[in-house]
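Starting off, we have a lone chain in the form predicted alone, written out as structure tokens.
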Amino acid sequence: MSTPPPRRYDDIAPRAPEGEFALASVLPGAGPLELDIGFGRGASVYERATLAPGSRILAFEIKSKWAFKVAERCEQRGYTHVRVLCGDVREILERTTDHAVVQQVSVHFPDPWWKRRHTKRRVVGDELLDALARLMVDGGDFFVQTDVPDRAEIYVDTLRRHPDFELVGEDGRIDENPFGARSNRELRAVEDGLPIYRVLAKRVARALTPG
């Protein structure tokens, strides 16, 4: 018996439409729209899908293997309110045409690059926040967590400087995951007793334009 060829996940992972597109074209419906960014092996997606069956959940992962596998498992579990997209979330969101449609955003343990020269590759930077500022509703929640204290400081500083986001409390630090959707890395960190640094901010209300 011949061995089947290996799967080329880059070819079969679910992708966003080419060119400009609306988020509703990927996941139509009337429920609140949530973004899950960097879900890895998918624990946060499955948990949130169970906790929020009335929401529409768009999940983004740059690794094609996990994007394919999580999308496949969501279909097997009947999560019709979830869609998985593979790729760089910054590039994908830049091509969306929506305004003020996203209620909440979770970013799980991003930026796995340690050297200073990789700082410009940070996912949570002005490029992502600019796109989210356009997409999020006033008062919408932006949540990011990491197990690297220096990264948490960078996220706090970046959010503090961005005019469209406001840290919750004095510095945005919170003790618990506000959405109850835990990534595999978060679960592992909790199991190992490692500290997790969580930051929460809100989308600032837009200025009213004269009628």
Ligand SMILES: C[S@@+](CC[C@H](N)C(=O)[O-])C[C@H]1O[C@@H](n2cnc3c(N)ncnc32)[C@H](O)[C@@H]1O
Second form
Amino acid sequence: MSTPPPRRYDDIAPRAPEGEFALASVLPGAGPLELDIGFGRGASVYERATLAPGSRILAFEIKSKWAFKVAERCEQRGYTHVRVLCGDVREILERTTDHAVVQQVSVHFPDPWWKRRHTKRRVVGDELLDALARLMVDGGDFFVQTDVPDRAEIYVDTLRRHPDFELVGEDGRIDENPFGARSNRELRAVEDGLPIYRVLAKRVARALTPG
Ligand SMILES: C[S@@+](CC[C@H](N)C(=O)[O-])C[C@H]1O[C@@H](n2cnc3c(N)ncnc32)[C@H](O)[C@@H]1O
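Could you present the same protein in the form predicted in complex with the named molecule, rather than the form predicted alone shown above?
Full assembly next; the chain just shown is listed first.
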């Protein structure tokens, strides 16, 4: 009897539903909905899962190997309030249909591309923010951190220009990670004593419609 071929991570990584779907229905329940975008090896997902057992945590990663491994470990640890979705977060969120369901969003050390021709790959940009503006509750938190000062400037500018977000304080800069869940890159930067540039913005309140 021949042995079956090895299963590819692409085939076994957890995926979002096809077509249009309600994001909140992926992880039904009453707890606040949180997103962790591009979690890589998953340290921030595990730490947040223990810090916020009452939240529903949706974690997105484009690399199928990490999506599979982190989902597997969450299952082993009994984190039923975490769901991993593999794919381009921008494409997944664009297909969602709900409004004002997400309480907070974290993006740890995104966009490791330097070349101008890779600008389109950048996760934190208008496409993502437009989808999040629809999905986030009024006053919901959007947190992004990086070890690249120029990138932080770009995130501040992008958030400042977006009509549905407002930077916290003068320029959105904060000293500490507000949610306490540290990513692998963050842990390494702290260990190496490297600076981290953190930015926090809020989803502005929607205008009240008369009637
Ligand atoms: C530099 S790594 C940071 C990983 C982790 N957040 C950390 O801080 O250790 C950026 C991560 O974002 C993921 N990523 C890049 N583009 C993405 C996209 N469009 N959708 C989801 N994840 C994405 C990459 O695969 C990678 O794991």
